[in-house]
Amino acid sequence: MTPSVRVAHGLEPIEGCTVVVPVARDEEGLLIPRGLPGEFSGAVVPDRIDSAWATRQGFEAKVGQTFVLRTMGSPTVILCGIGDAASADAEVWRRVGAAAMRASSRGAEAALLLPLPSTIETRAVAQAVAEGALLASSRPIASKTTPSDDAPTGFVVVPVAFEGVSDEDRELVDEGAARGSTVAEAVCWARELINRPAAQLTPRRFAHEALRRLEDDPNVTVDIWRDTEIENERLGGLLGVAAGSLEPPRLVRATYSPPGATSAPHVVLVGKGITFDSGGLSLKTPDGMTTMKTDMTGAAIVLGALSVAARLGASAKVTAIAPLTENLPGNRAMRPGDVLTARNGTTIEVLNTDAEGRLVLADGLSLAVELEPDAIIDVATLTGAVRIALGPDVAAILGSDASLVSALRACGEAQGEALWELPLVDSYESHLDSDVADVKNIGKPGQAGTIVAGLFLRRFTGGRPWAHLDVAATGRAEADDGYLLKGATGFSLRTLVAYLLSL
């Protein structure tokens, strides 16, 4: 379940709460932010702090970093460190916003003071510290018959200025904290599909869901493509991959139109949605098909992405596509040397079943080039080698366009979800050559795996800007840490929905 947040318009009490003081540092020690009152809903708030004593005690005022001070007879205040005050970006404060929460009593608001003005704009610091504490505290629908509920009931945003805080501050921390909100609860909706057990979200249920998060956001429109459709369609890809399972497949259209932008930039998203991956009949190890029920990853991403930019009234058009399949052994499973001809007429050889989410993403791909669109994005979870090659924090991302490349690693950086650039190599694609079709779908073992996929890929983008992001190993956390929680992170939704409001 998501806490609400709310701006508090005033200093009126706030019955129980925790009171979250930010604590920032300099070369002369640990400071209390200008502009604090001294009591707030009956507790005394310090206007400084010993740096010698908060030494003794382990706090230094670490970025994230709190120190809980309890009173007799009134409410907890907390102190929340933001490190170099100078130097604090929207993910400092998003990371302070997921503490605060972290740290508060469960059953109770917890309560910033956020100190205006702030280290950046004050629409942007509002935003930053409500997706964080959104992000850190919603946990998924669990199976277990005893929940825990840990987390505080709400996150309240409680502005407060030396000189009083003004009606357009007010508005602007209001704005900030609405649209932090709405990103972020985008975010826990992907999440909680990803983490969804795989027979509770099999194609089938996962275009319902779709549908029902979709069909009431403002100009969209979504269509739900079926057995005969996808058929029809000459989807090969995607029937090739859903042979194997008693599930039929699904492909997921949606597309948000602006209203009276007709020069509006169209952006097409692709996301990959295996919603379990088995390996085929090349078949995983047990280990490796534990978490395979995320492997739907990047179709959860492209659709919340292209709902928040429908609520938060992005100027660009906006098309996703989810091509829905499980990827099982059964009697009808295609195998290592069978030949599918993907949406474009592109022929391919399949020789490890388990490389199967290029093989969805050939014809989601393929579609979004017959949009004809200024750019196309695809995320998926793809490769075991982005790991090795990136670890667990950071994302491969390559691409045919200089700009959109550099322009969606802005954005990441933006949102402390970090793209590193992987090259095409154009001498690989020899990797992929194949003996009886146009390519096949793997290259050669234990070789730039990342980037041969990237560049199979490539032969399906028709020339368009595009770039492709692995989250393969970002999109899971083994543990919480800060505003991730253990599970699904949803991690490049942010990415998307600030490049997306940036054109």
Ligand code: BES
The other form holds:
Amino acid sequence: MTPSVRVAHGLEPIEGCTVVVPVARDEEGLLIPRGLPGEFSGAVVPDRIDSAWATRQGFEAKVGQTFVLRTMGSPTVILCGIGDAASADAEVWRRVGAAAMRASSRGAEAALLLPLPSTIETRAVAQAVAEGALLASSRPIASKTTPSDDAPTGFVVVPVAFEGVSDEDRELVDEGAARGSTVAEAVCWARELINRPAAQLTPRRFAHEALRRLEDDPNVTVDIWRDTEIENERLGGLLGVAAGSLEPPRLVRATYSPPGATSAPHVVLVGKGITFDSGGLSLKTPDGMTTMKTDMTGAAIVLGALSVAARLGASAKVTAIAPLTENLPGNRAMRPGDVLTARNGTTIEVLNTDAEGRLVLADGLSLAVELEPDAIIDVATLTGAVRIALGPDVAAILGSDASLVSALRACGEAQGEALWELPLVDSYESHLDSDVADVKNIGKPGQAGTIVAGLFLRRFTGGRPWAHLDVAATGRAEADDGYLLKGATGFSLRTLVAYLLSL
Ligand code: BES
Ligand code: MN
Ligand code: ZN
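I've shown you the form predicted on its own. Could you give me the structure of the form predicted together with the ligand?
Full assembly next; the chain just shown is listed first.
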């Protein structure tokens, strides 16, 4: 169920809502922001908080911490911590939006009193709370016979200010909330695809879903390559991985062209789209396979990001390329020792069929290079090693262009999606030397797996400015946390959107 976001101006009462009140803290104690109304929708809004009382309740106004105040016959009021008032950034407000939805009652709206001016720009704060609220509460339709319905029906941003909200601020709040809804909806779309069981999201089905979403987006064209085109176009990496499955591969190519712009910068996004990764003949263990329906995360992310760029009218031209296939063992499957020829003519000795992501990305990146873009960014659940290196909260970024990498890192930082750069160590190139082909698809066991995978990909980037995001660890959350829900996170989609909109 996806709750909606709206803005309520002028303190009009909202039937049955839960009222959420931000609370800051400083050295002196807890602070209710200036300018809140004394009453909202029949609920008394506190104008101060007794510090000794709050301490006894264990409420310290930490970011996203909530405390519920119930009075019979009037709406529930929820205090929601924003931490140190001076340092509340967009990430804090996203977490406030999320906490507001998590703590509010089901079956009615959650209304957040949003004090203006805020610590950050008005449009940005409205966007952040809307994003956080939607991301925390849009639970995908699962396959439970009795679906749980534990979220409020909607989220209402109620801007308030000491001397009344200016017309200008009203407009900015409307814009920000709308933008936040657009971004969060796309993340929820991607998450839903990522969480879908592999039997229900085959390459064909994925391509169909992508087409269904993107075909109505403004200034977007979508091509889907089927078996014969994939063969005719010599996508040897994709064909090799697909050989073991009865399900045919697909390649989705979507392009957003900003209207009237002839000299717009062109960014090509490439996403790994393995709808199920069993490892192939180099079979994974049962445990290693349990989450492998999510191995098409990169593909969902890049298509979602393109969709948002189009809906928000980005100035850059954007192409998204998503090679889609299963990686299964079978009597037609590629074998360890087989040699594939990628789209750009590079021959690849496949020594481990479980290093399949780089094989399909080899073709995707080759196609990207042919478009002669200004930048190429790929997103992939590429290596288990990235979890060892950086853990579940930080994704690896590697790239051939320092300014592209630093721009993406800055966008990630602002979006609460941390990216840490790993080096493309030239001397490790030799780890990829093959006796029989131009390159082999694995390096040395236990040695810099994420970096060597990056070096492999670099061979297909034709010297273009390129960055690679390895989201193998950050793509999934083990539990509900802030605006993340257990399962797919959609990590890096918002960063890509921020980057595309910055051009
Ligand atoms: N899809 C996996 C990577 C992965 C692992 C994603 C765990 C999410 C969680 C990828 O295709 C893979 O199997 N990589 C191998 C590469 C190795 C064989 C060189 C890995 O990381 O073990
Ligand atoms: Mn694999
Ligand atoms: Zn994989």
